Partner chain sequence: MSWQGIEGHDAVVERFRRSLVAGRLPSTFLFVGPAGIGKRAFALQLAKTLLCEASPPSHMAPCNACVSCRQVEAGTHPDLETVAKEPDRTEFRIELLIGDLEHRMQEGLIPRLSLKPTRGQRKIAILDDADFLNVASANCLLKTLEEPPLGSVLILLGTSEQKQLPTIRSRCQIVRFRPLPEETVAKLLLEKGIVNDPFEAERLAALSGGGLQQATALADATLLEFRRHLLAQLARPRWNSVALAKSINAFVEDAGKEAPPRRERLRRVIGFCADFYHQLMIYQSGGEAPADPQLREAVAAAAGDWGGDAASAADRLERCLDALAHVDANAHPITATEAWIDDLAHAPL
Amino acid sequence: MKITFDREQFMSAFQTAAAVAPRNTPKPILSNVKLEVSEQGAVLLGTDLEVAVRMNVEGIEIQRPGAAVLPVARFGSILRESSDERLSLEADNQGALVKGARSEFQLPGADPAEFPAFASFSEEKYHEVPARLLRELIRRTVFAADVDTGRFALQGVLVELEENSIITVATDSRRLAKMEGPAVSVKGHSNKGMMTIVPARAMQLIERALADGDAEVQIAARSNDIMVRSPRATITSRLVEGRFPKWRDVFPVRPKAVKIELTVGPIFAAVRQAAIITDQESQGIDFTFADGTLVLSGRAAEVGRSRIETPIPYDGPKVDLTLNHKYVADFFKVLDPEKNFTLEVVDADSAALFTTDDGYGYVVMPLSREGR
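That one chain, whose sequence was just given, in the form predicted in complex with the partner chain:
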């Protein structure tokens, strides 16, 4: 393989692919990025066996096609430290030779066939989603996944691709976040009947690898993996084995519930203040809705108590409930302060439901009020 390339462009693609490579691994070949050069163009490939990223590289002049594996740390440093505009790269199984105008680096090589292969995006059926929306779908749900208790199906985000929509759901069984948005199904692509659970870490990587500038991205769910393609990158992630809970049953439908229209900014500020007087043991704060006022109060043994009042548009009968302030704050953190939302409550023993007008819903189970 022999190419010359534009250093800046190559570096930006290389760094994105290299970000996936694991830091310490029993499989040393994974701390490399694979470069595949064919007549169609050049692709950089990085993986930790859970997630794989393929980056298209522009600005390459091909003398001889082929493949090479490039060590993440050393090759990355060469790209960073070199001051040449263009570099040349020649590689075979024995090693790689990088040449600039006045510099030359010889790197040891490995057999590119040993690099784990991940399929490229060749699906004909897929969903098209605006990149901006996909990032929002991920950001607003992934935090609710349960990453550390060993219930593997809950460690990921459920992705449902239906006729005209995409839905993401994550839960740790104490709260559940769901977001739905419009999407275009191409050639009838759908993952109905399949459990597409994407590991939370992979979702975060996808979110980071997409740029808001990317107009449309394509998503294809397959039996063992999910692929996301943007103009620059293709990301493949393995799925989690297991069954996701029936989340639609969790979502309350309560025509008689109290619904209050609120704005994120002031309520989040009040929750943050009330949360000052809480500790590890009592993470709950009491929400009292009555007489046009929301009273938030926190209390903890040896810490003290807090009481924060906020005016709200509600004059109905008094409703009391206790919620974990961290869960509530998680909802506010992913929204703009000016955003409006609807809070739906019934009583101290029923779930609180937070919804926005753009398809976002968040269910939080209340804490027990015994002993208070």
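The form predicted alone, contrasted with the form predicted in complex with the partner chain above:
Only one chain is given; partner chains and other molecules are left out.
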């Protein structure tokens, strides 16, 4: 195999494929990315046997087709540290030779045939989703997944594919994020009755693999895995086992709730200021709504106190509750500062509900004053 390639374009695709390669594995071949070059083009393949990614590579001149196995750490460093716009790569089972204008690197080789085989996207039934929407669905929910405990069903993002929509949901039982958007079912594709829980890291990889120029993405949910195909990438992931909570029960109708229309930027700034006087043991901030003002109060032993006031369009009865400032900040981080949202609160013992007009909902459980 022999090619010449654009370093920046190749590095972008290589880093995405390499993101799933395990650092420590009893199968050394998995610590590599496989490059396949044919007359039709070049693709990079990476896997840890749970998640697999196939990336198309642009900007390549093919002198001789073939395949090579490229070590993630060493080859990745060459791509990052080189200052050449284009590099050449010549490889066989004995090794790979990478050349720049004034540089040359010889890497050990491995048999490409030992690399795990990849399943192609051949599904006739699937959902079509705008790429930009899918990235937003992932970005606004994946952060709420529970990656720190052994509750397997909460370690991923639930994906529900209905006739005209797609819904993603993630929770760690203390907060829950839900996003919904339009999608098209092709040939009646649906995962109704299935528990399609995609590992959080697979969802992050999907978001990373999608390019700004991608239009539509195809999603096929099967009993044990999910496949996602865009113009430049195909990703397959096994599903998380277990049963996801009945998330719709978290969004009950609350006739006594107070609804306040707010803007992300000013409230996020106030939360960041109040959070200055908190610590690891005391992450709660008191929210007080009254007389056209939101007062945010933080305190921590041996640290001090904070009190931040910001005007809001509210003149109803006083409402107090305490929320984890990190959870609140996570909601604001995935939205533009100019974005408007609705905050729905009831009392100190009820969850706060944050919603936007584009299908996004976020629930945060309150903290007790003693638990601060």
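Bear in mind that the values here come from a model prediction, so they are computed numbers and not experimental data. Numbering follows the first chain given and starts at 1. Between two forms, the rigid core is defined as the largest C-alpha subset superposing within 1.5 Å.
Annotation: Cα of N340 displaced by less than 2 Å between the two forms, core superposition.
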